[in-house]
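We begin with a single chain expressed as structure tokens, specifically the form predicted on its own.
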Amino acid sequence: MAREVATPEKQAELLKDQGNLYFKKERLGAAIEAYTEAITLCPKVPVYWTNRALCHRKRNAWDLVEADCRKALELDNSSTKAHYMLGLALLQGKRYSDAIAELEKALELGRSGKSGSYMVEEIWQELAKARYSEWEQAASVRQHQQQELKEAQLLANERKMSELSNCNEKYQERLQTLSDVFEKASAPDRPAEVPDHFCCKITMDLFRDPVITPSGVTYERSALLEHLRKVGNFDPLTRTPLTPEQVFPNLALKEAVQAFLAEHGWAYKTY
């Protein structure tokens, strides 16, 4: 009886399983070879590309991570892992705006799909890092421009005042006015305390996904649901009976937090 010849699809799946085993044993080179062979046999299966990208990520080979993730997304644009790892690769390359777009997409897919809460949290942390880095870069440019402008204005004032007599008092007033203007301009870039009403009473962190209870108290969704699951069906603050079905998104507060972060990018570092 003739032996059945495995189809390319079956061979590719066996190679993927072999690659997964190598990956678990930290044999990254062997895993990459197995996934590459699977890709050669069946290049249109996105998971083979994302699995190989994960190996490249472990090796910090970010150009290869980017290439494999982009190929995976050509095949399946709904791949949470591909968007996430592409975002990480772009973040490593300091392409913050593009990284944020990919990480936001990964977060959206992660929240609506089957990804575990651990992955959603991991994506959020990287997204916060990307947003903070983008703010930090922009703030550095603004501070440099403000300093150059301040020095130029001071020099112009000194030249103007040197042409006039008995203007020392007016000169000091102009200097103070100039100092006040630059102080106000730089205020949004100076780290300070996050307002209490923007922070969850359970986590003490900035709200990401605030929900409000019938008692009128707002909590971070994940923290409140964990409380209801592990502690009991009651409001943590008011102690009144509460079930998950009774909480609703606090969209007004969510928008207020986003507006605050848009003006105070330093606050992303508090996540």
Second form
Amino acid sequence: MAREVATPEKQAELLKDQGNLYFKKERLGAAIEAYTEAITLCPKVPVYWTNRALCHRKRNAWDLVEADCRKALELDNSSTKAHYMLGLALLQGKRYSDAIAELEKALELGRSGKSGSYMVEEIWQELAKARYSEWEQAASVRQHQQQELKEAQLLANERKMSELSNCNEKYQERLQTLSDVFEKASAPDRPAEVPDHFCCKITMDLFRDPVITPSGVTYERSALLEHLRKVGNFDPLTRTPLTPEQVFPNLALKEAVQAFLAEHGWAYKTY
Amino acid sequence: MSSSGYGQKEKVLSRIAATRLQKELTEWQVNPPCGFEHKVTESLQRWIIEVHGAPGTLYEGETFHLQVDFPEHYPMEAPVVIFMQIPPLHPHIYSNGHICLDILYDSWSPAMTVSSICISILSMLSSSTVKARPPDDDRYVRNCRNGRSPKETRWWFHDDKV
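Rather than the form predicted on its own that you just supplied, could I have the structure of the form predicted in complex with the partner chain?
Expanding to the full complex; the earlier chain stays at the top.
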């Protein structure tokens, strides 16, 4: 009896299924082998690459994650997973601005696609981490520069003062002004509390996607929708009746939050 | 009898719940509601709060303790709030510590906080004109003997006037 010869495509699919099974059982080596075989048979299927990248990610082999994701993106630039994992790999390598670009792309694709809010939440967390790290790095450079500048200035002033000892008071004043200026310049980099008006009354966290109700109260979209679904059809603060169709994006506040974050990178810190 | 759990499975807080509780705790430390004191516990999921009866009310000079347990999906679900032994003598507070207060059950809103719950409870105490247990105390407490949570009660709310 002649058995139907499996096409390379079918074989590759079977290998992928096998790989998925191994992956679930945490047998990463076996999973990688299966995906590699699938790739050899059909190198143009992006999922084989992203699935293998997922295994490499579990093993913290970030260079391999990067290579596989780049290959997957060459084949399909709209893969949320590939952008996401590439972002993670870049984040590991402290290449923050590249990581942010990839994670932003992933977030955009995740929001428009059907991958579900869970994935979007995860991407957001990593993006916040990347932005925080980027800020941390930049802030420490700025602090260092300001410190150097400040010391150089003070030194120069002291020299002048000894030359003109009779003008002592005036120079004291200038010194004070100078240190005030430095103080102000470094203020945005000092972590503080996020102002309440940038935070949702439900999540108590910074707004990401604020929506406004007919009562004029603004909430985080996902939290408000969950409330309407689970708790009841009313505005959480004013208790007036409310349905999901009645809420609209609060774009002005969203922009204000973004402007605040651009100035105060420490606010990306997640608990 | 253990005061914890009510036989329910202890679920860890969701990330959203943990973030929010962390913020509530920070805010409480900066600006605690008047008449309350948060007792430090090892977990974010259970708060023990000391309540001081307000001056000029029936409970002046008395101290009570509230136990606040947060569910996995706080603040989409109300926390379980009960008085620990011995609860104040009040027409809406049962001798097992359960509190008949609508915001803890049907009228919960995720915009409420531990702080606002505390203020409601203190205002409920302060407006009392008589120190007595609810008329159905014996029956209710008997029905809760298997460790039932107050959230499983079908509350029939007494009027606001006490």
